[in-house]
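Next comes just one chain, in C-alpha cells: the form predicted alone.
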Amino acid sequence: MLTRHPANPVLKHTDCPFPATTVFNAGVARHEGRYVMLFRNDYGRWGDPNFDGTNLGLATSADGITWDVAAKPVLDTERARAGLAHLVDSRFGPEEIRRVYDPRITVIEGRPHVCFAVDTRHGILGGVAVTDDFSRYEFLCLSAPDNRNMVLFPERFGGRYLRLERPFPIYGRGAPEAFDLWASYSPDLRHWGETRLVLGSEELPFVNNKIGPAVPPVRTSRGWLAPIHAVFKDPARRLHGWEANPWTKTYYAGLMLLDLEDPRRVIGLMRRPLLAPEAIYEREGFRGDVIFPCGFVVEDSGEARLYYGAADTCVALATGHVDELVAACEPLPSR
C-alpha cells in the first residue's frame, strides 16, 4: 500500500545546524510553492533519555525530500511563553508552560495554521496558532486538560472550522489508556464546542491501547481520507529503546475515510495497519517500534506522500496512490 522512501530517514538530528538529538513528529504542508516542515527537536545528548529541553526547528524543500534546516529554533519555550501570556492565567506565572511540541500545519484559505501541545504544571494542552512565516505566531487558543494531537482541517463546514482531537481522561472506560478519537467545531479558532465522539479504539482490530488524530485529513471526491495513529500495548515484551520507563507500545500508522459533508461520520475504515515499524530506524531509537503520521500531502499526480516520525527520532517519508489508499477503507453501516 506505501513504499518506504530509498531517502529515508529525510530528516535527522544531523542535518540540524543546531543542537539536536531527536527531530520528529513534524507538521508538513505545501505552502507557496514550497514543502515546509515544521519539526519537534528534543535536544540532549544521544542515547541519554533525560533532555535538556524542547523546541520547534523549521526545514523547507523544493521537493520534499531533501530539506534545509533554518539556522536556528523558530518556537522555543521562552517564546511559547511570551505568545501564551494571553491565554494564561497570570498568577501561575511564566512557568506555567514547560514547552510546544507535536506541530501539524493544516493550510486554510491561505494562512499556515499550527495545532501543537503544550505541556503546563497543570496537565496538557492542545493549541491553535496562525502563522505567515513560520516565525512570528499568533496564539490563538488552548484547551482545557487533558487533550492533544490536535489537526484542522483545511476547509469550513457551514462556515465553522472543525478540528479533529484526542482527549484523554484518567477514568476511561474499560482497560487503562481506552482513549478514543474525537470532533468539535468552532466559529473563530477560539471557542470550542458540538463536540462528538468519532471514532472509538476498539473498532480497530490492531489496537488495544489507543487510538488518535495525526495528519490533516486530505479531501478526495470519496470522503476526507486521514491517516490517524494507533496503538498496541504488549507488557510482556520490551521494544528497542532508550526511554527511561520499559517502552512496551508499538505505534501503527490506520487509516478512515470521513463523510465529505459531515467529516465527523466515518464512513470507511481500513482493519490493519497502513504502516507498520519495519525498518531499522523504525524499531530502534527513543522509543522503538513506533510510526506516527504527522504530513501528508497528495500530488497532482495522485501520489500520497505520508511523512511520520520513526522511533520518536527522525522523520521518514512513505509513498502510494490516492485511490488505493480510499479503495482500502472497507465501507462502514450507517452510523
Second form
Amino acid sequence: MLTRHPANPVLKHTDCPFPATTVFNAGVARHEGRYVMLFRNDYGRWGDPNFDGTNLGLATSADGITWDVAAKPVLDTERARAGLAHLVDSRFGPEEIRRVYDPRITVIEGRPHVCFAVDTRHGILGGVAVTDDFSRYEFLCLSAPDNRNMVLFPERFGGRYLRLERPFPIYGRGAPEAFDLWASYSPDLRHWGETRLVLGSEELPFVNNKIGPAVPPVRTSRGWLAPIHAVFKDPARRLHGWEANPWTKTYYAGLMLLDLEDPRRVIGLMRRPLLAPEAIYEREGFRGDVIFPCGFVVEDSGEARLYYGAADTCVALATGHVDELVAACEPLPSR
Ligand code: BMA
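Any chance you could show the form predicted in complex with beta-D-mannopyranose (BMA) after that form predicted alone?
Starting with the chain above, the whole complex follows.
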C-alpha cells in the first residue's frame, strides 16, 4: 500500500545545525508554496536515554524530501512556559511544564495550527496553538490530564472545529493500558466538549495495547482519510532500545475512513497495519520497531505522503495513492 522513500530517513539528527540527538514525530504541511516540518528533538548523548531536554525544530523544503533546518529550535521549554503562562495558575505554574512535543500541523483557513503534547508533574496534557511564522506561537488551550496525540481537522463542521484525541483511561477494560481514539468539538479552539468515542483499540485485530490519532485527516470524495497509530505489546519480545527496561511495544501505522458529514463515525477500517516496522531505521534506535506518523500530505496528483517518526530517532516518508488507501478501508456500514 505504501512505498518507503529511497531518501529515507528524510531527516536525522546530523541534519540539524544545533544540538540534536533524536529528531522524530514531525508535523508536516504544505503552506505558502513550500513544505513545512515541525519536528521533535530530544537532545543529549547518542545512545543515552536520559536526554538533557526536548525542543521543536523547523525545517522547510521545496519538494518535501530534502529539508533545510532553521538555525535554532523554534520552541523550547522556556518559550513554551512563557506562552502557556496565561493558561495555568499558581497551583499549576508554568515551571512544572517539562516539555512540549509531538507537534501536528493543520492549516485552517490559511493559518497553521499546531497540536502538541505537554508533560507536567501533574500529568500529560494536550494543547493547541496558532502561528503565522512557526517561530511565534499563540497558545489557545490546554486539556485536562491525561490526553495527547491531538489532531485538528482542516475544516469546520456546522461552524465548529473538530479534533481527534487520545485520552489515557486508567480504569476500563481490565488491561493496564487500553487506550482509544476520541473526538471533541469546539466553537473557538479554546473550549472543547461533546467528546465521543470514535474507535476502540479492541476493534483492530493486530492491536492489544492502544491506538491513537496520528495525522490531520484529509478529505477525499469517499470520506476523511485518517491514518492512526496502533500498538501491539509482547512482553516476551525484547526490541532494540536505549533504555534499561526492555522495550516491548511495536508501533504500526493504521488507517480509517471517517464520514464526511459526521467525522466521528468510522465508515471504513483497515484491519491490518498500513505500515509495519521493517527497515533498519524503523527497527533500531532509541525505541525500536516504532512507526509513529505525525504528517500527511495528499498531492493534487493523488500521491499520499505519510511522514513518520522511525524508532523514535529519525523522520521517514512513505508514499502511496490516495485512491488505493481509501479502497483499503473495509466498509463498516452498520456503525
Ligand atoms: C508514544 C509517545 C510518542 C512516542 C511513542 C513511541 O506513547 O510517547 O512520543 O513516539 O510512544 O515511543
